[in-house]
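First, one chain by itself in structure tokens, the form predicted on its own.
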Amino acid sequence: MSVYNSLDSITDELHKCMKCGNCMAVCPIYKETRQEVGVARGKISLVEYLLAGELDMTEGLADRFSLCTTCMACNTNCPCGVRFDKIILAARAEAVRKKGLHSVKKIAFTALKMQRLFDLGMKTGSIFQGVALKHLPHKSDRIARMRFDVGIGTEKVFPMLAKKTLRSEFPEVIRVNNPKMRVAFFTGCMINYFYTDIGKAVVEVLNENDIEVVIPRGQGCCGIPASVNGDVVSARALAKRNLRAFEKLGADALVVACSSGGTAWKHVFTELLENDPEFKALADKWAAKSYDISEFLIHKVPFKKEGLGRVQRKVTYHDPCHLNRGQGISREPREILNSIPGVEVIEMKEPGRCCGMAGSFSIVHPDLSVQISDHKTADIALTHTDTVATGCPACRLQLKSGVENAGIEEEVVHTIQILAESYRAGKKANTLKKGGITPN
């Protein structure tokens, strides 16, 4: 039974928990609050009381269930193998069924389902964002802070909306000569509207490896923001729309450069659509050929190394929770980085520690999010690197905010951007050699 359908679906997970408290050692919430309700063990007890009828679902209880970044660190540290992420998602879905969705979230998730209206809103936002955002001069990023406090403070650093969305910059099919295969690219929201530089790097690298790229115009949000907040109805609608869009154009594989989006395609869609035979079959089909971009380049292609040029960077890599623990992908991005001439990879002490972003968590609990982020920023500072690479655009936002506010000169990019930079450097070096010039 899907965790999104009923609270009863996670009773087996609840029974596994022996209340040992091992989750306390790794929970980012507990480390900051030192409150039992912040840790998995405490929330499991609340769910047990709910199922036993000893507690009613109230707004206060729903708020306690929101105190989780779904980083899954407790899962990996649990000797009994409790999947707490399943428990918290079931509890949040139950909260929405019993108490309804917060009005702001309801408006946001409704807008996500109305793609044309959402696109228009984001385009309008890109034009008038200067009213609310104060642009910060930066050599490599268009970043800004809020001009006034809307409940999340004015210190948070945000990427500015791109003037043109990624999907509007490319044709639906980007062809190459003698393609090895046809690959569909799921852009997600952050890459389409904010970090178009990541999306351009994905297309560039795939084309460099003789791969035809398809970017379905009918795609939209992966639905993870809705599903993790308990809005199962919206999440299912978004899953179906994406499946229709990608099925229409077809591809040999699907790549994602966003850890949440990859989790959606590989795991969430199939669970959301468990009771819909037609779409469940589609979800299973696409889940089997969905890859994170680093996973695809290492295991499916593999990517060309002979054309790589020198990139002089000292890089530390941050493991996104939904990529590392959610999909088991940690080695692949490092393998890509280590293959690039000139790149020196220097590990943090805790590269897999949650950065505190967790989507809407950083908006609902901004102070706590920053507290969690500060540990990551301090860890980055100790590496004395000039670049942080990651595999998640949302983590990129959080990490950039952290280093900017700490006054650390650190560029924050997606791993794929450094690989694209290397291919460009290789082409430039080759051109200089042909012209009789020795590159530096």
Contents of the next structure:
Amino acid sequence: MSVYNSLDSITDELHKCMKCGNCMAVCPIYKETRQEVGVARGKISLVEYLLAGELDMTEGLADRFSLCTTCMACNTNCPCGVRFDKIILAARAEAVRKKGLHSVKKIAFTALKMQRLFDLGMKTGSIFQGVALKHLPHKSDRIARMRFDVGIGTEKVFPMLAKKTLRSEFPEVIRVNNPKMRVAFFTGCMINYFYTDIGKAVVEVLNENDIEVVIPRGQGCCGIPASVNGDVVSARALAKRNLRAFEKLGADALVVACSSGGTAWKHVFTELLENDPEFKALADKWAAKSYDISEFLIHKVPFKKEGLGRVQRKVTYHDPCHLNRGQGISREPREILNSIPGVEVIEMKEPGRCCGMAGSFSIVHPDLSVQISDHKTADIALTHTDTVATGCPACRLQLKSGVENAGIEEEVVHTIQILAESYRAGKKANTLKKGGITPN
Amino acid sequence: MLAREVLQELVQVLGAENVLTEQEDLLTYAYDATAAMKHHKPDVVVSPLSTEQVSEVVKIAGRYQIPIYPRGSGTNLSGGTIPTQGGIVLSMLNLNKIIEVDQDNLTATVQPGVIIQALNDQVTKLGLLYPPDPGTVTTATMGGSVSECSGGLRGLKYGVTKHYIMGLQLVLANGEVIRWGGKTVKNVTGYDLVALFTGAEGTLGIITEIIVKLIPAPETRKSILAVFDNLDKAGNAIASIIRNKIIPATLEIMDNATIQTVEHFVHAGLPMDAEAVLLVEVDGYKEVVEREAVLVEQILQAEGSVEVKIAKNDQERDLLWLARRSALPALAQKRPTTVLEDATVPRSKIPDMLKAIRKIAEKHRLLIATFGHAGDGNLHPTILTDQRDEDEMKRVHLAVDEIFQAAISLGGTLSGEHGIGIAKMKYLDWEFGEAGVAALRQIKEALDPNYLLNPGKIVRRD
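Mind giving me the form predicted in complex with its partner chain, seeing as the form predicted on its own was just shown?
Everything in the complex follows now, all chains and molecules, and the chain you saw is the first one.
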């Protein structure tokens, strides 16, 4: 039974918890609030009281369940192996079944389901965003701050919407000579609408490795924002839409460059669709061939080392929770970075500590999100690097906002962008060499 | 329910943001880490920011006769922070500053909400150490561990919390603030209230500041693991190490049931048929450690260990400790409910105690795995059970009774490091007799005549 269908699915998980409180040592929210309700043990108890009938599903209770970034640090530190991420997702789904979805989220998730309307909105947004957002001059990132407070403050630094979405910039199939493989690229919303530079780097690197890239037009939101907030109905609809879109074009493998997207394709779709035999089979099939881009380039098709040019960067790597603890991928991005000539990797104190973004968490709890982010920013500052690499566009947003507000000169990019940069540098060096000029 | 004026007064003193009254919050303070305990919802949770605020809260509670339950991280294993009579939970977590580290006097002054590990992170940078290291070192507060007098793995050589508490600032039951002890090594002025309040479980007063003793951190350490096919041989080996004038920093034991569970869990390479494994660590100056490690190895071999391993580097050391560190997690995953006891005996009686526990387990058809701090006689018989199984829980309670009887009959004590709280209150007269319990009660009533401070713990009101 999946966590999205019934609270009963997690009773065993609840019984495993012995209330030792070890989760307190690692919970980013608890470290800020020091209130028991912030930590896994507190919310596990609340779910137990709810199941025992001692507590009703109130709006107050649903609010408490929103206090989790689903960073899974507590899972890793739990001596009893409790999967708290499952518990919180089940609790939130139950809250939506009983109390309905928060009205703002309802509008947002409905929009995500209506892809064309969403696209139009985003396009209109890209033209008129200057009304609400004040552009900040920056060398590599198109970023801005809110001009007025809509409830989340005006400090947060946002990326500007791209003029053209990633998916409109490429044909559906990007061919190469003698392809060794056909790979489908799930872009995810942030890469499609905001961080098209990440998406372009993915295509560039795959093409460089003689891989044909397919970007199905029919794809949409991964549905994670809906499923983590308990809106199972929307999440399920989105899962089906994406499965249909990818099935239509077919591919040997699927890559993502976003930790939410990876989680969705590898785990969530099949859990959401467990009662739908036809789609469950499809979800399983695609789950088995879904890869994070760094995972793909290390384990599936080892990326070309020849042709890598020099990239002069001091880089520190931030582990996105849903890539690191969610998918067990932390070695791969570092391996990529370490193989790029000129890149020096300097680890920060706690690279796996949550950045506090957590999607809609940062909108519902803006102050808490910033407090959590401040620890990350301080750790980054101590590395004295010039670049933060990460594997998730949402983390990139949060990290950028953090370093920008702290006045630290630091570029925040996806690992794959540095690899693309290296291939580009390699080609340039090669051209120069052919032209008889020795690069310095 | 509290009267409205009480809440108003609390909000006036603390500010609304530090007073929790909604039941979704209150219910998360109804329990602590103790297994199989009934929970009790407090009426209000307050988080003071200063000693003065603590004093004001105590005065309000006194005026309205409302019980106060001081609380740190709620990681204790005695039911010590459960608000059995409702009232006020006093969360000390916002008093979390390390006020001073004094390198000349080798002391640190901290507020009670400081996490033990946070103190150690700070003093390690200066080459110093605060030795008490309970299993909850990364989560428990200083105030909680002083109140419970926590022990840990280093008890044999370094002692326990009470050996490191030099001074306290306290709020008494009448709201008065007093200071006792200080930075001096010697201090015989008046009764030793610092000793009395250490381990008092918050029943006599509320700790608002703590002065602790620090020691120079040992230069290096070395770990040795020894496997035994016979419990008595393991027991003799423990005694023999001490007889040879070696005091290891840690001397841990795991019994067969623990070994089997741990081995399934982490595959650390322990022989499944071993009756006991000892894990020894010596620390100090490099030269001393080298010498002691060899001596320990020789002693273990002479006492009939079938296999002795010395860790050659940090990596090997971590591997040896993996098994011990995994003991509780591995056991905890085996069954849903984990009842962890801490009956303690003189170290010479360890083999007798282990055998007694095994007999009790057989008699009540229970799975009891035992591991613990053999060097200081503090064992953790761990009953793996399921709270939902009523029949089995009955047998668990009988077994616990018998474990305590066995410990006391061997010259030991009910609790080595977890405290009495609610969980062991009913056994006190087995150890002290009626007169002893009456003496405890007189002390309680002298300092807290109206039973307002953590009532229902250690001593019951007649």
